[in-house]
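Encoded as structure tokens, the following chain is the form predicted alone, with no partner shown.
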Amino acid sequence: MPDTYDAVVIGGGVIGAATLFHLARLGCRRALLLERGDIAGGSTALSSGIVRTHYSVAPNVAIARASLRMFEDFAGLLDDPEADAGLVRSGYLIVAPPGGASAVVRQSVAMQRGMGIECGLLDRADALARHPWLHLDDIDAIGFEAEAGFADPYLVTTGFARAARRLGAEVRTGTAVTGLLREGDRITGVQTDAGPIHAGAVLSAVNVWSRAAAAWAGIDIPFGITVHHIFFLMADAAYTSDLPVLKDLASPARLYMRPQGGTLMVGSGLDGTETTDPDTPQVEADTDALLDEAAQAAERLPAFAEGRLLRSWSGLYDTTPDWNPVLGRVPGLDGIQVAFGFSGHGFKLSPMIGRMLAQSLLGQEPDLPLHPYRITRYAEGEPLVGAYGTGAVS
């Protein structure tokens, strides 16, 4: 008897795990997730874990707000009192110099407020009261979102997977998908290294491996892979978790920074370095580049002028031309949907996107529209380019 499921999710990162959970929660009786390695064993585990609703793209704001509510009540969402997203509500500060960046911060805050987000503009005194480590002499606009912060990508992803299992879904790790089953213009399942699996609907949520999945389906996708580095600095005093997440649009690298165990986590908001290999091992960062970014961090946080560089790691972004994801159906091909191109935004959007994708896979109308994220938007001349540009905030 063939191995048959109502829905199969390919990919055990946070998007795949969230979708599996919502499929099961919405009543999908036979849902299966396939992961060639371990749950949260890829890019998800390397995420900085920042959660915020500050975007200049309105659909992103709406998804991020709904996702934040799910992070807040993660135990309730999963119906598991022991579930923990590791959420720290430190707030989110975004600072900009005079000029265009300042105007965009002000516009974005106004849009968020109009959508019901608890946020606003701070003067320097208020900002320093919340974050006394800051140097702000060159800053013109300071946006603050009170409910933002950071969470734990591993806890969230494994929490979704465990909850899905409790609801009857199945997770198979160590199982590689090697192709798709196809009858004419319909995908009818997947081929794995353990044999074929038939499915009423398939979701490809394989992050930087999406080009291979697209080739199985015979489609071309707007897609690239970029390498990004995160590093950690230590000062003489502990950089505590009550200090807000910080986005510095005045720094040349458009740095983002957050507390991590008494240290400062730092990452660049630029485009990154292109690669064609989704299996790229850890890429050693250019020491001079890291030291330059560390100096930029110290410009904003002078306590790190003599900071010690502790460690760094690299991760891969699956990027699209507008640095926003592609979600949903593929024109001319039934039975498959896609989720790729999160461009560093996937974790913060994952709880709600998982629900939207699950609803779509089950033939339901998603709570928020998938239309802005359709794969055809580039050919139609309607990309989701944010006012901050690519590789920054979106």
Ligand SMILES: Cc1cc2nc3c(=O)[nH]c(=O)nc-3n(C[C@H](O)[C@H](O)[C@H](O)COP(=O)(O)OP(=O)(O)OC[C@H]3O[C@@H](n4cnc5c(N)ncnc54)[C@H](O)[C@@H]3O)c2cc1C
Second form
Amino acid sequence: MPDTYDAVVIGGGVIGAATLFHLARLGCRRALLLERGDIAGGSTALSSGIVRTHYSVAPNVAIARASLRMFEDFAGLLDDPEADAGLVRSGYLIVAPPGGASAVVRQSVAMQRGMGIECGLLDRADALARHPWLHLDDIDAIGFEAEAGFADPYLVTTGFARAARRLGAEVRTGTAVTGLLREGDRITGVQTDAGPIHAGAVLSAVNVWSRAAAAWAGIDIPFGITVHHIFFLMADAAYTSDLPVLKDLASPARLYMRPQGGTLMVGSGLDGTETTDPDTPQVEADTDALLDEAAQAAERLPAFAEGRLLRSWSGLYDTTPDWNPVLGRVPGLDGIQVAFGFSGHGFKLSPMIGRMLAQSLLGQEPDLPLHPYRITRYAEGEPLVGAYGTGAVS
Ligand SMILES: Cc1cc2nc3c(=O)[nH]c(=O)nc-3n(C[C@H](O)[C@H](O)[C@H](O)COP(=O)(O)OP(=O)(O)OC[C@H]3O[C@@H](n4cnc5c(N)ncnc54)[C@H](O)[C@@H]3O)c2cc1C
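Next up, the form predicted together with the ligand. The previous block was the form predicted alone.
After this comes the whole thing, all chains and molecules, with the earlier chain placed first.
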């Protein structure tokens, strides 16, 4: 006899783990997560961990705000005094040169304020008071969000999985899903390398491996995989964790930067290089490109002009045409929901998206609408394109 569960989540990254936790917390009695490797072993492990509510897309702002509240009280959410999201609220500064990007920063900050978020525009003197390392002569608009910062994706994901287990959910690592069980237009479970498992509802949260899941379901998905490098620079003085996360729309690579243990973490905001291989996140770095980006970082933070390059790694984004996720039901197919296409900004949204997906899997109305993220939005001509265009700032 196959195992039977009310809900099965495929994928033990931050999205799957958050969803499993919320399923258990919402009272799902038999919830199971299947992960073919280890918890947090996919893109989540390679994430920069930046959390902010600054977006030009209103539904993202609402989800990011609800998620930030959960990161802030992670121990309370998980009902575990030892749980820790590793949140550092260093603040988030976004700077733009004169022109279109500057107007979008102003509009986005106005929208956020209209939604009750504590943020605003700074003049150069105020920005320098918060971040004395900055060079701002070419900057026109400076947005600032005090409550934002960064958190620890590994701690968050393992925390969600542990709390879900405590609430009665099951986590099976080292178990690969190899297909779906199907009766007509209904998915009734999953096939694994350890046998079939029946499920009332299935969530596919397998990130860059989503094309395989789509093939099992027999659907096309709007989806690509892109490679993104990050690297670390060290200056003579320590780049301390009280310095805000920085998004530099004036740099050619639209860099993002944050403190990491006294060093500067730098990532590009460009579209990345396409790949078809989800199994190889470590792609050899283009040294010239890294050095060029390091020089761009030093334009904004001149203390890094002689900065030493410490290390770098690359990771993969599951990218959609509008750089926003696809969430929820698949038309014409019951019993399965999807969560893919986080396009480099899924960590900051994960706690609330986990709750919304869990509610949807249990047949409840999600606290915030999944509708903007429906898979059909591209065919309907309603992509969720932000005013920043493509890129993870969205
Ligand atoms: C370099 C980099 C920097 C980033 N920086 C940020 C940032 O600063 N802020 C932010 O908000 N977001 C950031 N992101 C994005 C964010 O990290 C991701 O959106 C998020 O971690 C994705 O989580 P996930 O659960 O969807 O995927 P994953 O963590 O990849 O998890 C998917 C899991 O599915 C499992 N799996 C796949 N196939 C199967 C199968 N057949 N059976 C069982 N299990 C399977 C995999 O083993 C994997 O563990 C960054 C991403 C990268 C790569």
